[in-house]
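The form predicted on its own is given below as one chain in structure tokens.
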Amino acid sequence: MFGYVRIYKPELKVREYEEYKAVYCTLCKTLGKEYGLFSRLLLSYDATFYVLLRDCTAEKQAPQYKKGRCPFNPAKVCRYQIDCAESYRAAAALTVVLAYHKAKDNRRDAKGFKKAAAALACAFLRASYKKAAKRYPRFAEIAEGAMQKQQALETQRCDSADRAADPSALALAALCTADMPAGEQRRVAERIAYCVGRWVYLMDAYDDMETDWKTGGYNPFLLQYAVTSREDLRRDDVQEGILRSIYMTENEAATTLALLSGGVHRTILENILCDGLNARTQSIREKYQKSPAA
């Protein structure tokens, strides 16, 4: 996961703020009780969306939070939740799997300082990752078949956006549905995750076409609308094309959240799928509006 699934501050009341804060911060002490201190720094938006779905999919009563000093700024006062849910511990271990995922893909892909640096996080987090692995075995399951499929496309080069996405896809959809009993909120749970895998997907292959087309790396909008040129990335049938998969894609994961009948974090969520994800949208967007530099 990239970082892109992301609240929308000036739409958010102080209070929710204050919400989304608290998990995520009780999501960072978590990771340092469970992985060590260093594991701090793998936090990110992703799994703090991870731990509100799950949480709101729950049912649960409203959670209770108490203050604390942050270990990286003691000056800084933050909430964290009191009785820790399950969902915080699934997360931090989420984090981690994925983590690990992620550096032994850039180690294969990348070339240079950035292969010694992605072998050398692979080393880091190898014992991390094997503790996550066999407190949820599940996890580092579902991670390792989404990488050999997400592999073999790009092998394929793979020209169908559609296509390319859908490992990321199906995958957060199964994280995130794990362990959850059958029924209709875990189908439900379980789109809205795989809309949310599929946008996360389909929004960083749209953030990194130029590099990609610059450096030759693999990217099914390259291939999809047969980019030659930098000017090619910025041709009406591209940006519509693009656009138009991603905007169904953010909707669609914002009008299923109205069949989930949880309560907590509810607003939080809305914020997000209805707000933060077409925010991001918007800021790539803009990047494409403007003259290629010459």
Second form
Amino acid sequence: MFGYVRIYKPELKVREYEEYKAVYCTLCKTLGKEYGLFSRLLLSYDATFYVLLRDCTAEKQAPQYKKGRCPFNPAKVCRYQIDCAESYRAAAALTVVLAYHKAKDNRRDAKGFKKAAAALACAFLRASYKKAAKRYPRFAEIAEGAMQKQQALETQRCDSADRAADPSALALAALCTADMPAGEQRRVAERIAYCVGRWVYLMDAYDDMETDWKTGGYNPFLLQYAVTSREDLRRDDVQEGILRSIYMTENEAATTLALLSGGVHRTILENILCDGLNARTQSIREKYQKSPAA
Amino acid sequence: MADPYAVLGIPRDATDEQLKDAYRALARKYQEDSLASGPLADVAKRKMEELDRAYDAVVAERRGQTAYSSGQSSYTNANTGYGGYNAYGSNAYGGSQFADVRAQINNGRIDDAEMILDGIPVAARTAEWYFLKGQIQQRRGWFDEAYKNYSTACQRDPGNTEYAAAFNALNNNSRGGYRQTRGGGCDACDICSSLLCADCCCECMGGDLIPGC
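Could you output the structure for the form predicted in complex with its partner chain, given that the previous block was the form predicted on its own?
Expanding to the full complex; the earlier chain stays at the top.
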């Protein structure tokens, strides 16, 4: 996952933003404690989303905080959440597992300098990954299964974005609900996570369309819309079709959130799903509108 | 039963106006067309019933009657529009070519339903086939293919309201900006119904707001 799942700050209340920051800082601290200083660099907005969704679904009491200092910026006073430690431990493991698979994927796909960097990252992450996989074997199993399915689709050069997005969307749904009790809440959380996972995949493909066209990398949109020239990337029907699919996905996630019970972090989740996702989509859409087809 | 105020998401000292606003806002969310045709239709329906019960309980309590008394569920019964979607089920089965596929989709057995559908040769695929294929894909979350199949179903059978409803529900979701498209509390229907109400009020006092109505 690639850090697309973010809050939309202009619509957030200050206290909600503080709450979000506290979740972010607590996750960072947990990462450091469990997987060492360097793993803090892996901290992502996506794993933060995992904590928010999980704690909202669990229908817990209001979170409790204590003040502390950020080791990277000692002048800053942070708030750290003191309950729900299990959510953070799981999120830390998730961060490591996803980062390792991302690096592995890059090592396979990238060329030249980037390939070397990815190989280095892979080697660095291996020890942490083993640790995380031992603690949360289910996470590693889900992620590995998804990677294999994804690779199979890429080798077949799957020309349907829906199908290409399916493994990672299903994986996120499974990861987010791995230790939830069966029932309505779980089904709702699964649907939301599926849509978010699908949205991330589609957004990544949309964002990389131009690069992939240049390098000849696999991109489901290029195949689905049979893009043959650089001008095709900006053709109205191509852009409209891609955006329609992305919009349907983000709106479904936002609509489904209404069915989730539980009040913890709820307004933040609403902000992410109803405003945050769309804000990211718009920024990428603008990228294609601004830069003229050369 | 859960605390009705918690279900409505309002404090105990909320005004009647806040109560109504909270009810309407939640009812609108639970009655989204895309939920009614998705895999969580049953959850949405249950949430709506829970909301109705909570609203009735609060209203009864405020009127000085015993709280939680049953038989007050005026809203549940008035909500015919919502139940309409579930008419996919029993009523629609009769004339259907794919009654078995429909039954399986409703039971959540998506893969089995798709296997039967895929067994039908391309030449024999009717508008209903495309509609059901779209339903399966929408439930999976494959919105792009669902959109295309619904659109084919509507083209082949333009008069069918069931296909048109499903297509419109998805189409309404295909514009960006969740807040912009749902945020406002007042749409064209609200304006018209407010005008009609105002007209009725004027008429019973002997005046008239909309002549001829």
